[in-house]
Amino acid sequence: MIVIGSKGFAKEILEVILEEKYSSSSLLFFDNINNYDENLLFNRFKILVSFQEVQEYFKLQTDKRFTLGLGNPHKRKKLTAVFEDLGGLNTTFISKYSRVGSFDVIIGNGVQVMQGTVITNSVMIGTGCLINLNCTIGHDTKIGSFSELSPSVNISGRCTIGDLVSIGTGAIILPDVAIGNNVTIGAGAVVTQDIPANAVAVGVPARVIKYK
């Protein structure tokens, strides 16, 4: 099992992975620009430092799983494609300290659901999404691929979130709002109306301030 990255979010997803009782020897990290002595994270977990090492690992191991240990929707999508080409299998991790509805919930490959998050019923979450600490996702909401919810984001019912969307810490999405692909929502924003694709929106209520 390989975690892509060894800093920032990689240290947080580590705790969710360890909930599943992984041993140190079966859990590795990848960081080709790391600055750790002896290529060890916390003096315990081996860090692979090249794509060649990753490819060799996947050839030799029956466990070909990987997960993303970094933020940024576009980087997550790019590195997922690279690691899948190297033979890896993008893997979903859902913290046992989150709550996921029992009915009509579809969660794609490579999704990460962090501690304290609540997902209700009739929710669809696409491939490679990051649902960070203490988020809520209301009923009948659909989230596209490789979108990222920062900590404490609240999404109300019947919302539609596109692909490659980044929603900042503490933002609130009100009911029936649709957010297009490749949108950035600023921290603390309150989104009361639809946001078009490629927009950056901030404020209370949220307003589009520019396009990418």
Ligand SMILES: CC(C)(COP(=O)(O)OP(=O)(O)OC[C@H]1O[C@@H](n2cnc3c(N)ncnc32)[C@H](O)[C@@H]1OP(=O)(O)O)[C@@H](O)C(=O)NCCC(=O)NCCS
Contents of the next structure:
Amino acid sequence: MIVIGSKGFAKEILEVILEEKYSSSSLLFFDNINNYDENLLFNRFKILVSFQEVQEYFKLQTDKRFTLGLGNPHKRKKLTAVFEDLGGLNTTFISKYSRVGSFDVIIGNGVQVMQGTVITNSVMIGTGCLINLNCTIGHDTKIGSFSELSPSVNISGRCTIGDLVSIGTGAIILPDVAIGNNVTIGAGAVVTQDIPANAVAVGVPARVIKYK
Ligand SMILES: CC(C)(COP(=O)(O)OP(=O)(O)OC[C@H]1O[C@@H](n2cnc3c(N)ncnc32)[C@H](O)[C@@H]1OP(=O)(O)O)[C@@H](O)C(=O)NCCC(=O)NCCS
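Right, the form predicted on its own is done; let's see the coordinates for the form predicted in complex with the named molecule.
After this comes the whole thing, all chains and molecules, with the earlier chain placed first.
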């Protein structure tokens, strides 16, 4: 099992992975730019530093799982493709300290649901999404692939969130709102109206300040 990255979010997803039993030798990290002594995270977990090492690992091991240890939807999408090409299997992690509805919930490959998050019923979450700490996702909401909810984001019912969307910490999305692909929503925003693709929107109520 390889975590891609060894800094920020990699340290956070580690706790979710460790909710299951892992020995130090069966849990590795990948980071080709790290400053840790002897390429060890927390003096314990080995960090692979080249794609060749990753490829060899996947070739030799029966466990070909990997998960993303970094934010940024575009980087997550790119590295997922690279690791799949190297023979890896993108794996979903749902913290046992989150709650996921019992009915009509579809969660894609490689999705990460962090501690404290509540997902209700009739929710669809696309491949590679990161649903960070303490988020809520209301009924009949659909989130596209590789989108990212920062901590404490609240998405109301019947929302549609596109692919590669990044929603900043503490933002609130009101019911029935549609957010286009590749949108960034600023921390603390309250989104009351639809946001077009490629926009950056901030504030209360959220306004588009620029396009990417
Ligand atoms: C929205 C965001 C992406 C904009 O970043 P940026 O493109 O670098 O934009 P700038 O910092 O140049 O800000 C542009 C303007 O928007 C304002 N602004 C930026 N973020 C804002 C926010 N969250 N709420 C209100 N206004 C904001 C700035 O004050 C600036 O205003 P000005 O032109 O009047 O000076 C960023 O500020 C943000 O909120 N990111 C979310 C970070 C986050 O939650 N990370 C979680 C990690 S787990």
